[in-house]
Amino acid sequence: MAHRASIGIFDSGAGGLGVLFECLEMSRGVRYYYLSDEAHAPYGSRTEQEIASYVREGLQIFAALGVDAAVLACNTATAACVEEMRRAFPFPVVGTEPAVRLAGRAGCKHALVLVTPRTAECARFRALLARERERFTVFSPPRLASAVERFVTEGERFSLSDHLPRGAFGGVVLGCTHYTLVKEKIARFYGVPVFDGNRGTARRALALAGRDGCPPIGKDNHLEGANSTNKRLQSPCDFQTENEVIFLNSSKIYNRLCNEHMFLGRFLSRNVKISQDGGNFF
């Protein structure tokens, strides 16, 4: 049986679901492990040293599972320690960064960049902005990531007006994966295009895991008599084209996904099997 590629997705909570959704849309036959460090969330108020410690522990779990690549589906974790993690682990570690370049390429002359307080202070993020010529206004809502987390996992409602600044902007860049889960709400709030890096992150992870497209589902073999390729390889094809998601230490997220229509529909449309492992991973 062919090797089944596996990718670990790590976040402090539910924010990494946006990256996972993009991965599922672009892949077939991949196993995803989703690990959230709910015990130490939110990361936006943690020190860089603390964040690096938590991320290392999470990636060690992925190493034990034998993943082909791992994603830090957290802008704060990426800004704090992605280079350190790339040196520490044998598999590729993909980071997630604010899509400021994407906003610039779209012709956005003045964008609001929403990031966590910790990301705003990180040298990596400041260097990212310095490389771009466009004008950006950086704002760090201190409690928005936590509000989105509670909205996703517990259904608690919140108002964006309590967290976001008013103003006229040409676009909004989401520098926290939690914010991408309410991307449509933010777009309506400002009435401008909203940019995030989830798709680029997913594409990079799949490329590094060797699955940046649909896997081969069979080939013509004229020596097999009258049987068509489709008939001969139907079962292997069905197996290969189904993605699998295993939630590690993420019971709240798993239960919400299974019972909330706004997420369940996104999974069903991608031919995916979901399950959870209730082990104590932190």
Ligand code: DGL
Given for the second form:
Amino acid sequence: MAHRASIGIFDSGAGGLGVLFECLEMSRGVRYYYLSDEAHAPYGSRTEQEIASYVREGLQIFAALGVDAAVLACNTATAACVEEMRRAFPFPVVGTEPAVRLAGRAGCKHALVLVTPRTAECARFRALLARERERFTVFSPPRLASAVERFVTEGERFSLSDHLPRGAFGGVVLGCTHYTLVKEKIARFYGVPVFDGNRGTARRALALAGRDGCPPIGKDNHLEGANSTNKRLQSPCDFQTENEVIFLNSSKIYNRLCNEHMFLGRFLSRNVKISQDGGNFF
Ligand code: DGL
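The form predicted alone done, now the form predicted together with the ligand:
After this comes the whole thing, all chains and molecules, with the earlier chain placed first.
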């Protein structure tokens, strides 16, 4: 039987679903494992050391499952420990970073960059901003990721005006994957273009999973300025085979996906089989 490429997607909660949706749109025949760490969320109010130890635990689970690549579908985890995880694991570890470059390329002169409080403090994020010429205003809403998590998993409504500053910006960069789940709402709130890194992350993960038999490629370490590898998207998608998503330890998200048409509809349209592994992973 042909090897089925498998990719582990990790986030503190539901934020990684945005990356997963992009992956599903671009692939067929891939098995995805989705692992969330609700027990320690929100990561935005944790220390870098704490986050690194939780992420390591998560990636160990992926290692035991034999994934081809892992995605930190979490800007906070990426900022805190992606390099450490790349050194610790044999498979490629793809990170997610605020799409400030994308905003700059789109001609956005003064963007509001929304990140979690922890990301805002991380040296990796500071270095990312320092590489760009445009002007950015960074804002860290302390409770927005948790509000989005409850909205997605429990349907609890919230108002963006309780979390976000008013102001005139040329665009908004969503530097937390949770925020991308309410992207349209945020776009309406500011009335300007909104940018996120979900698609780039998904493309890179699919390329790195090595489905075309090419050796693993490059690094996306912006600190070294090497970021050309997203171009090599996997070619041979087997359109006869459906994707598969197995939720590990993410029962709230799984149940919501099964019960809510809003999310299930998106999945069904991608021809995907979803299931849950009820094991105790953390
Ligand atoms: N989804 C995560 C991110 O992209 C963080 C949310 C949290 O604070 O747990 O930063």
